[in-house]
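Presented below, as structure tokens, is a lone chain in the form predicted alone.
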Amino acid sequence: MEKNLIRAISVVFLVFMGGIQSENYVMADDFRPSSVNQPGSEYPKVNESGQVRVQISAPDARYVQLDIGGVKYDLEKDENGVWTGESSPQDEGFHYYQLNIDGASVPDPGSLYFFGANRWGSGIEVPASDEEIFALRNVPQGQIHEISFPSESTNSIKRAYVYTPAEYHLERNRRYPVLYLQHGYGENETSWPNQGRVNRIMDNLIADGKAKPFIIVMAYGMTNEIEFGRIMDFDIKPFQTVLIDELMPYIDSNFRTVSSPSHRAMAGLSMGAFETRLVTLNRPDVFTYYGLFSGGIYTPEDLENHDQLKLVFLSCGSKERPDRIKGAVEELKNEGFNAVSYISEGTAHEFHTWRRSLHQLAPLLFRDLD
């Protein structure tokens, strides 16, 4: 099963840079600057149809392309050496992209940079119908902390990010449950805080009384050392050691956590879901809430000895394999497990699927705790 899952991750990574494209679209001219542009940059732009328009000055270039969603679009040069062009409509939400200038793939200087596809590159937000889930609202704001922790097993100092809810620094005597949340292949510990908008999702849910306050820890999953195409060679043991034997004790010592399995959850997207599955199957004594976003399933046989398990959450985009997710959850429910499925309508293997998945999972976590 693990090999099949890894093959699936390898395939869907090809569309990881964006949504499924359509050749049948009508050109619209209602372009507006992207919400994640560099300050003062007019381009890139996006319209209500989801088309992305880019522009760059490159007078000496022979050709320039926009590379988004696994498709390259030719740009046209004007008399001043400025290249402009558009994509076909993209799914709503966040997408990685890059420019190709005479065969060299480079970030667009007009956009903010995000780590994905094993590089710092450009990103764009296609307006979403439900973008209020991560909108910056006038509600109490949590904090994202950058931490460095010692890793004896790797002989290094590693970095992680920790979200604490707004009340964490006000209620000094209270301790909190923890969700360990993993990124996908080609990403790192910055991905959930940046393109995932994890703090805004949580702040809004907590402010609306839809989720209990809890801490979220986002660490590098040690995935990118494996060459793409050889993901089947990935060994979970080194990361499992870092996570359970090094990072978790550091978090419990430096943050006000409840250090018991009943107060711990683990979830991840894509390759991070694969990691979550392996770690939770190897160590059922550590976590009691499991979440896989676009990255596999559990069977009742997998969970036979998981006596403390409180929740299994499985999700994906409607353009992925939703029937497999729904079927797995029904099988788990028939065997008495508390299992929930979520399908992100109109999205594929991309960050808006995973933002929505976190938004659905968070209210289900730790709600039985005082």
Given for the second form:
There are 2 protein chains.
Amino acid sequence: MEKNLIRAISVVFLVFMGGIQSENYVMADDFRPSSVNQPGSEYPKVNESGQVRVQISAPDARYVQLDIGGVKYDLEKDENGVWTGESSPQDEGFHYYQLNIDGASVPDPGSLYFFGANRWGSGIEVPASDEEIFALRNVPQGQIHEISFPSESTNSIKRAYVYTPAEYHLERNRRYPVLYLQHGYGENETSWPNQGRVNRIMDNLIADGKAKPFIIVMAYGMTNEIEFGRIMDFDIKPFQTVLIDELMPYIDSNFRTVSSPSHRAMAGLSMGAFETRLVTLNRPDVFTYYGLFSGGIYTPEDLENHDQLKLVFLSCGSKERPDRIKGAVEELKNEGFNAVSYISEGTAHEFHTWRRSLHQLAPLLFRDLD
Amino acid sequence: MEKNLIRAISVVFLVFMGGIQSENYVMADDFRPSSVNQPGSEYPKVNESGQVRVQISAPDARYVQLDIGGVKYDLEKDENGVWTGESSPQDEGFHYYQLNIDGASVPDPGSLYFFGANRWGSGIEVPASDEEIFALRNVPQGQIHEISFPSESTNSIKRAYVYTPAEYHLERNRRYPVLYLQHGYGENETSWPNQGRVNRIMDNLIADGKAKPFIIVMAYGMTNEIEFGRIMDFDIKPFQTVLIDELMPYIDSNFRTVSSPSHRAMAGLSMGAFETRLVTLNRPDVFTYYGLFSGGIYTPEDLENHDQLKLVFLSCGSKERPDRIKGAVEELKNEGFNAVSYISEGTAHEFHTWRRSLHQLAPLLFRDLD
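Could you drop in the structure for the form predicted together with another copy of the chain? We only have the form predicted alone so far.
What follows is the entire complex, opening with the chain shown before.
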């Protein structure tokens, strides 16, 4: 009862304070372990307001800080040398973070690790109103395959991940369409299958009859080989060669795909959207469904010669630039394109926006196919 | 020239000092980044003598230590607040380690992370004389599948990993034998595919014609649900139920296996060997190849009723109890069993012993089958 009251007050406060940088929130004392903690770890914890609380034993430290969302929060030490402290409320969904111990930036030993910001580091899950979209449910489960494919153009063997739906392993003569799905800057081929929860999102949609079963290929976009400040100098050609001339033929011979543009989609988040845009514009003959999550738009002029195009999907968080997305989609629709916009309410340029975007895009893919 | 001289001197010293706890080794100044560092990380480094050197910026720390092999080594701080230091020589192969910053035990932000000691933490690779056994070579590459299978007995959906050889994805009507391979205490289903390098070892053996292609299933052995001090109270039944009644039927329906004891092997390391021994003794009808790596033996009496048994493989590191392994295999051979021993030279109860054990066992499996 009391807890519900506190929760209600928190919500009211959050609604009032939403969008304002302020410390005037109610600190509800309902902290629970994050769902992506190390096995058996009590900390980090999260409360209903979205505050993150961390704890670490560091008896001889001068100071310890929680570094999340670009802000450092001081922890306090108890008589046993254990430091505890919390952040202000964070948006729902997944966030990268780290600890600062006497000037050393280190992962929190209590959390699982995720690749983002160009390194494996700590992640936390602030419970989301729609977290059932990626919950582990008792439905048929697909697989995530780690593959290693030869890349002559880069003289290397590259790693990628492939999602196959549950029925792929039972219906052994059936072939499936493919979505190529790209991560953002500072991330890699593990980011979509790990923090993106691709398999859970797809397993649930397929089990509920909301999406057709299809294959998803997640490759490293070679995005991190350029400094962040020089991203606009990024040359798409090396990655485009790996993707289309090397990875795609490998996928088509090692998985039961339908190898035709009508059965192929490409989407990406942030810099992966930037890549998706460039690749689809350079090669209108390869894909027929395009998705950009938090990373650019298409104009009607861009798509003039895209005669086979079936869908353009543009999305972002409500804390990004939603008007730009909506405007671009309106313009495309006016010119007769099948375009869809999606705005993730209450989220910014983070993975929860992109999980939701995939969850919205997937039901629209390949649905005209038998 | 000079470097080779230092290396030669180091080797002579190491041979003389081998096995003696001593600091009298030559510190060869040939430190190179470990092969399992985070992308772009210069540290941790390893030299030819097997010393591990770490470095971290912690300007306000009172002390920083490298914690490896049960020993803590003090680092020294330079004028920029950067701490550097190294361990005494470590055995070749893979080791878990951590940093200690003012009393806080944390992962090294420079390394990749591996599951061992009941948590994801830092790992380092001391170059091994035989590291080509798990090198990434330009040969056909198999896949590692992450699967999620329903377990009624534990009322959960469990994760496991499955290695499939390269040809599995091309020869779509062929069926394959299966090795069930268990991790040790404090590890989990990720340990064999990650630090165990299962896919590289198998891809290379198969490409060289030294092993038949087969499937490997790596499941969580539920080993960590008992305190380390009470391991002898471990009850095998819950895991045996998951393995044989739940996972095995799932594998047989979702992969192209030959579902018969003659095409099924079980092996494990340390506590996974203990599990392998118990499961194979309880259920002589399920497996016909048995492998124990650094964890127990079989006596001829144990195997009295194992009429279909094709192979017993026992191994350990030379720094463990090799005489016990050799003696047990002699005894089994004298009683007419097909038994093989393998001693990993210069290694202890660590993953390099087990990678080598798999590399020795794999060519002996299923070779009588067509």
